[in-house]
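Just one chain is shown here, as structure tokens, and it is the form predicted alone.
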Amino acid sequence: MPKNKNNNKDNNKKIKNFLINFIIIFLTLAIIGSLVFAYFYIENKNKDMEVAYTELIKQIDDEKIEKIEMTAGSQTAKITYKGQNEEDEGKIVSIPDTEAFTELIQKKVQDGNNIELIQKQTNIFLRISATLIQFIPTLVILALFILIFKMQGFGGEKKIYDGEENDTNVRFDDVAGLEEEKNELVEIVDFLKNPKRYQDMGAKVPKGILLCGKPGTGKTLIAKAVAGEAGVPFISMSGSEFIEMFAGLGASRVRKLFEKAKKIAPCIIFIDEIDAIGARRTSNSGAETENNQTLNQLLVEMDGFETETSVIVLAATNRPEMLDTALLRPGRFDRQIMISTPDIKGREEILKIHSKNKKFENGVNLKSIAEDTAGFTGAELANILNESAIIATINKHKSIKQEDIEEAIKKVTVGLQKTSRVISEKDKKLTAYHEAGHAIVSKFLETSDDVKEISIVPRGVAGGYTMYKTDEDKFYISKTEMEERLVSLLGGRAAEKLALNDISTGASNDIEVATKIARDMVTIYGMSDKVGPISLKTDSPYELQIFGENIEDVVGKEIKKLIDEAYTKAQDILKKNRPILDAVSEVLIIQETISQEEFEEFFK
């Protein structure tokens, strides 16, 4: 049965399950508060019609009673008057002592009292409604509890993907860009598939590996391939599902995971997010409790079973720093394995995968769509190729054309084109001076990319953009690239100040983005001669007086410094460059989008 299907039918379950539940509980507490209700009615409408007991004595006395009725077991008594209409109701007494009143009563009969002491059983409508509301807030608390424990998922049902009969349908052909991380899983699926070979030998495969890497990268995929390559099952949870409301419920949910996978051995354990549970444990003292309690199941749970089991562990995350210390050490997490964002040719294998069941015009470049999307994760990139296709859908193109894609690498990049939106001609002159600033900007700095394009049109909350072409993965920044990068990101601010004699609130995350760029090649890169090839990374700043009482005014200096000779050199390139500046504006305003091609003319 394929995967979706199997995802569909557990789906369907648990709904049909949470909506019994639901009913159950609903119709429990409906007809529990139309008792009491009905109790309570009946109660209050007696007392308004009550008659003090001592009063009732008199009015037997004077014979002006003509019955009385009783219910065995009840403290009260209906009375009728004599002459009072049959329509009438009667009133009601409270009985202090029934025995003593029905002794007192048939006296009064034998003395020649024309009364009638009428006797009943108990009103079993009344009987069940004063019982139960008698056992109200147990009934309650165990309705809350029931529910409660239907919304933990105590003891649900764990994802397990048969390898013979339910494949994972992953393969390591599915996975692209990521070669050497696959070289290095390809013994965890010999093992798996031949492990007498490695214990005749001796060897002992590590228990279990941490994937590590942006979200994104492929780190459920890889573990998948894994399974799927190797043929045995595959079980797997997030590690969100093992954090629970009560106490020791985390902890049942690891043993009972692992005992599931010693049965089924050989198989592959994957434990998604395992940060969730797997966080540095702090003092046993309030919630904190039941994670602690949570992760140290899973250490044991980790030490506790052999190689020969055939049983390993694979867990991913994108915060390996704050794992516990005792997780990844050798006999539980042996290996940490980076997955990284892949290079050029990663990505362009990666969109090779993801085009597959999509119709592409003749044409269609891939290698320049990865050359466009450096940084991006696999994730990412078949996100836009899944954005191409709804645009083209959209536009009623019979195939992707390139322009669907490179929309698409605009939507997720920069955000939705807003089109509809009126923009006063002020505005839009300011917009295109700050855009054509930094295309110009960047134009004469050497190590900046080349500008593809630049736009007035707004996206997402941008007024406007300049896109660059990236042909190269950069894993080092040198100091001059991140120097012209500050030139580069103040270039609008500099045209706006040149062109209008004004600034806007337009240059905000320029500023922003420069400043922590400025922020971290003093304190983090050592670039600043002053400070010197010192890190001043510390949440603390009480850290920093190792360096001298004086340290955050100097790093303060060196940081105003690095923006102000941008900011400087921004504006001398402009205004060297002054009828370009115009020229460039002027366009925009017009046409609203310059091309590459159309930019470069500009210079010739």
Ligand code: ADP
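Please read these numbers as outputs of a predicted model, since none were measured by experiment. Numbering follows the first chain given and starts at 1. We call the rigid core the largest set of C-alpha positions that still match within 1.5 Å between the two forms. Compared with the form predicted in complex with the ligand:
With the core held fixed, the Cα of D450 is displaced between these two forms by 2 Å or more.
The two forms, fitted on the rigid core, differ between these two forms by 2 Å or more at the CA of R519.
With the core held fixed, the Cα of K497 is displaced between these two forms by 2 Å or more.
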Second form
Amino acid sequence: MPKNKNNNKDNNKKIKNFLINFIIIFLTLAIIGSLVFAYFYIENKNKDMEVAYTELIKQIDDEKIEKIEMTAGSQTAKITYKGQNEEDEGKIVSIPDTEAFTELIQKKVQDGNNIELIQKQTNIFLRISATLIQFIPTLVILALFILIFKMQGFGGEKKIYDGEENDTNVRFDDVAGLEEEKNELVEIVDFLKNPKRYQDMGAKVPKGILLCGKPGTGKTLIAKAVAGEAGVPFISMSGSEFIEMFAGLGASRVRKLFEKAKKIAPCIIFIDEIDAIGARRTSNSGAETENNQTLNQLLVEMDGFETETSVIVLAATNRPEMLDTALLRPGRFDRQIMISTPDIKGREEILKIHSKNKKFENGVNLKSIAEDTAGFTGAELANILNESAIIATINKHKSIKQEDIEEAIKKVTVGLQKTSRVISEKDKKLTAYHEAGHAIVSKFLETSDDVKEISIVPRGVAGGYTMYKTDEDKFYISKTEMEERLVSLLGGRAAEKLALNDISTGASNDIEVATKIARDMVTIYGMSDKVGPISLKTDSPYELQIFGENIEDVVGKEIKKLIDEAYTKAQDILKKNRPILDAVSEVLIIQETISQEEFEEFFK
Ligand code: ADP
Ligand code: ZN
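Pass me the form predicted in complex with the ligand as well; I've looked at the form predicted alone already.
Now the complete complex, all chains and molecules, led by this one.
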């Protein structure tokens, strides 16, 4: 059940960054320009009015001066000579030290010099503009610094040149649910704690691990927990920060990031949103080339350090399928961990963790909240509890009540509904029957692998999934196996039809896969008696003609027959086991995932 769209955001980001850079350059140029202008303007004006300060002192001593006017905050004085015409503008003299000068004049007046000193207060506007002019050089220098720092990747809000470094105090206990995921990372923690032991043994530890999952599912949290558990520094940087850079700087940032990591190793590098730099290399124009450089640098760095460096790179993405395959090669991000949205148990645990330092009324039931929040991520659950605390405060409750939490859920849900991420009861039921259908049908097939887990927690574009245990690598697949594969694929659709008497788009991928298998059986593997062991793998209808005029009809009919038979068989199995189908679906709706053991129980 596809529910994903998320592309405009990146473009908007690029435009925003471009604008910010543009504005900074523009402002700097404007400031420099006005400074240069102001400088020459003042220079020129002063030139024809200036009288040397020493000459002024001499004229005062000679009692040639009638009046000196000074404005507060200004470095100049206006001089009126004795016998000077009323209309004549006085001369302007620049005063190096206005305080000393005022004192000097006052002393002359006391000594009997008949000189008049007028001190004017400027109006505020003039004073401010005078002050501003004084500050212009400082401002320009400041602006230049900001520009340079930004170009090099200092400065900016959370932009730190070689990654944000901190020792985290997050532990695995702070990460709820995700038990399997934590287990997969225990080995990494141990390695970071005792790199030497692993090295002495000659063991190869992965350098890069990709954490895949929706935003807010706890990827950053679990990465921090790895660092916290191992007691090593955690350096983080977001992929989008690399591309916010001026040309060529993304790559140098990557280099600096790894340089720093090697210095403080053992440590963890965390690259969030790695798809921002690691997207598949396509064209080579403009921004693309820039990203390619950054990506290439990342590849170089990953290849460059040996495992004895004890730096582990964890990267997060919501779109692993978009990543350049070069990133996923051995020695790079060759291990992937799926971080899925929490199931009902996981949600309850997350709620527990985030309710720790909040005051709840007795009888608040986190379990029922977990039931009402299917499809919510950890971040959204944390948000709900926070909202509920706010709502409780607004409502003047002594502690958080169940109703406050329910209100918070509604509030958060409204926000989510816009992005259509909340799973309705109806969808849940449909998905439950669909997945139960797959699983139960497989159970009655000879060749099918055992069911390992059934879930209605969305994963990627799928609304739910049924996982199988595969224990052997097979070289050949028999005709029976392929036929039965068709049956189990169509089990989802068959269950929908049987239980809800309606069918949905949720089965589209199953149908696509089934059709391909059936076609391959007929046209490649020669598994249809009517067509015989002939390969019809050709794109040209003309070539098909040599097998007779209606070979296409025959092929079509054979494919349809395989599918129809498989669908009927799936329906038969489910009809016979209707009570189990209902039971499994009901349990799925309640607990969202069913383990292998739990599934087996239904057949006892
Ligand atoms: P991501 O990196 O996957 O986008 P984060 O790790 O940033 O998600 O999660 C955001 C916040 O949501 C975390 O800081 C934490 O408060 C909460 N959270 C998410 N998942 C969990 C979890 N499994 N257990 C506890 N808290 C979680
Ligand atoms: Zn399916």
